[in-house]
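First, one chain by itself: the form predicted alone, in structure tokens.
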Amino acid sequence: MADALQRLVGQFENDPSLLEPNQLRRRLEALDRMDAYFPDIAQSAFGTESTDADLCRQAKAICARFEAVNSGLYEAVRRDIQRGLGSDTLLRWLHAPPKEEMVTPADGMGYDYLDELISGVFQFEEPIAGHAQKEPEIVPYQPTPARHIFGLIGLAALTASDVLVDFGSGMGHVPLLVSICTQARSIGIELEANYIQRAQQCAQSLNLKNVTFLHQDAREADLSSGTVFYLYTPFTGSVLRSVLDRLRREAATRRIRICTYGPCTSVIANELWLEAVEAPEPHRIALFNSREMSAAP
């Protein structure tokens, strides 16, 4: 264990490029590798001899430097967002690593360095303990991976005339990023009041004016302003059926688009009043356009 950690310490100390702000992904990977050893560092195997104690201090100092650089980066991005420059800043990060160096989970469902970046920038406070009673068909909240939110933004080609409505918005990752990276308005609808409070606090701290969070049931909320609706499988069964019926009635008044992620995609792909822009793929954002109502049964 000590020999492996010594090699890592030597590798990271001899690579000053890791302290460059734009090397976030590599720093996070280095911190993960170091973290794999720290549970044992805290045990008696370390600290009993001066060489082991020195090695432990070196490793912790490296981690502290990396975390300090990351904190400075997150704060710089926050300042850009507060000044209205967040779109260019975040989209640069999206395309920063060469494609061959991108590390993404094989099944598309996990999180990566972009989520660490967004978490560091948004600085959500921990929600207050206590959760709203949910029906069995309400799916527990899980944030959409950041790379898929950016994928949604690109796929939907949101403009200033669009209003994106996110069902089950949780702490607000999708509406917040949409409001930062596009001219569209965004609305988050969420049953958990604690999540709504945290999302509103984040929007206020980042000086975002074109995002709204509503503590409402998707079956009852006013959907009349929405042009694009997003579902990361927030509910199933009869609740999903009820919301889809509401969206179909909205589509009778205007053309709308629906973006989906997760298991609900296969259900929505069978809606005859919707047409997929391209064949839905597992673990990717899918986009559907409403058909002319005369063509739908």
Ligand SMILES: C[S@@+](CC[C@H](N)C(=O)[O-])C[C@H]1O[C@@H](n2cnc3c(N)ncnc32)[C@H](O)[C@@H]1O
Given for the second form:
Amino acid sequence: MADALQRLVGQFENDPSLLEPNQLRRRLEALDRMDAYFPDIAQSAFGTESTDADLCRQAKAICARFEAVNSGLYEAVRRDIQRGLGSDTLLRWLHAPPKEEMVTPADGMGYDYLDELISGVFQFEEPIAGHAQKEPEIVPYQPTPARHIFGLIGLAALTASDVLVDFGSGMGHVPLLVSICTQARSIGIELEANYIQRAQQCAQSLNLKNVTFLHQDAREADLSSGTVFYLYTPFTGSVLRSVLDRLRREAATRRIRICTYGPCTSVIANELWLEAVEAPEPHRIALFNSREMSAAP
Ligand SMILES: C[S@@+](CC[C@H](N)C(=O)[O-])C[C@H]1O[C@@H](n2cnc3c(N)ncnc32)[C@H](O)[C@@H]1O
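Could you switch over to the form predicted in complex with this ligand, since the one displayed so far is the form predicted alone?
Below is the whole assembly, all chains and molecules, this chain first.
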């Protein structure tokens, strides 16, 4: 174990490019590889010999340096967002790594370095999950992976006349990124008061004016201003049915669009009043247009 860690320490010490702020993805991979040793170091005799203890100190010092560069980077991105320049900054990151170096697939649920970036920039305080998370038909909170949120922003081509409504917005990743990266207004609707509070704190600290978070049940919220409605499978069964029926009534008065991610996509694909823009798949963002009501069966 000590030999392997020694090799890693040597490799990272001799690669100053890892300290360049734009090398976030490589730095996060390096931190992951080093992290794998620390629980063992704490539990085993490893670290008691003076050479091992030195190695351990060196490894921790490298981690601290990498984390300091990451913190500086997150602060710089926060400042850009506060000055209204967040869209260009974040989109640069989205296109940063050459395609062949991408370690995670574009599709699928897994999180990647973009989620680390967003979490470092948003700096949410840890929320306490409330009772709603335990009710049947309520899907517990997990955020849409950041690359899919950017996928949504690209696919829906949101403009200043759009209002995106995220049903079950959790800590607000989707409305916050929409507000940073587009001219559209965004609204997050969420049952958990704690999540709403965290999302509002984040919007305020980033000086975002075009995003609102409402502590409400999606079945009761006012949908009249929404033009694009997003669901990352927030609920199932009768709750999903009730919200889809409300959306269908909205669609009787004007054209709306629905974006989905996850298992709810297959349920929503069966709604006859909706038309998929392209063949929907649950592990990618899907986009549906409401049909002209006279054309809807
Ligand atoms: C899978 S998470 C989606 C989080 C967020 N939309 C995202 O994509 O990052 C589902 C969220 O929906 C919320 N939720 C479930 N039922 C709800 C309801 N009836 N009204 C409002 N929010 C609800 C849950 O509390 C949870 O935070």
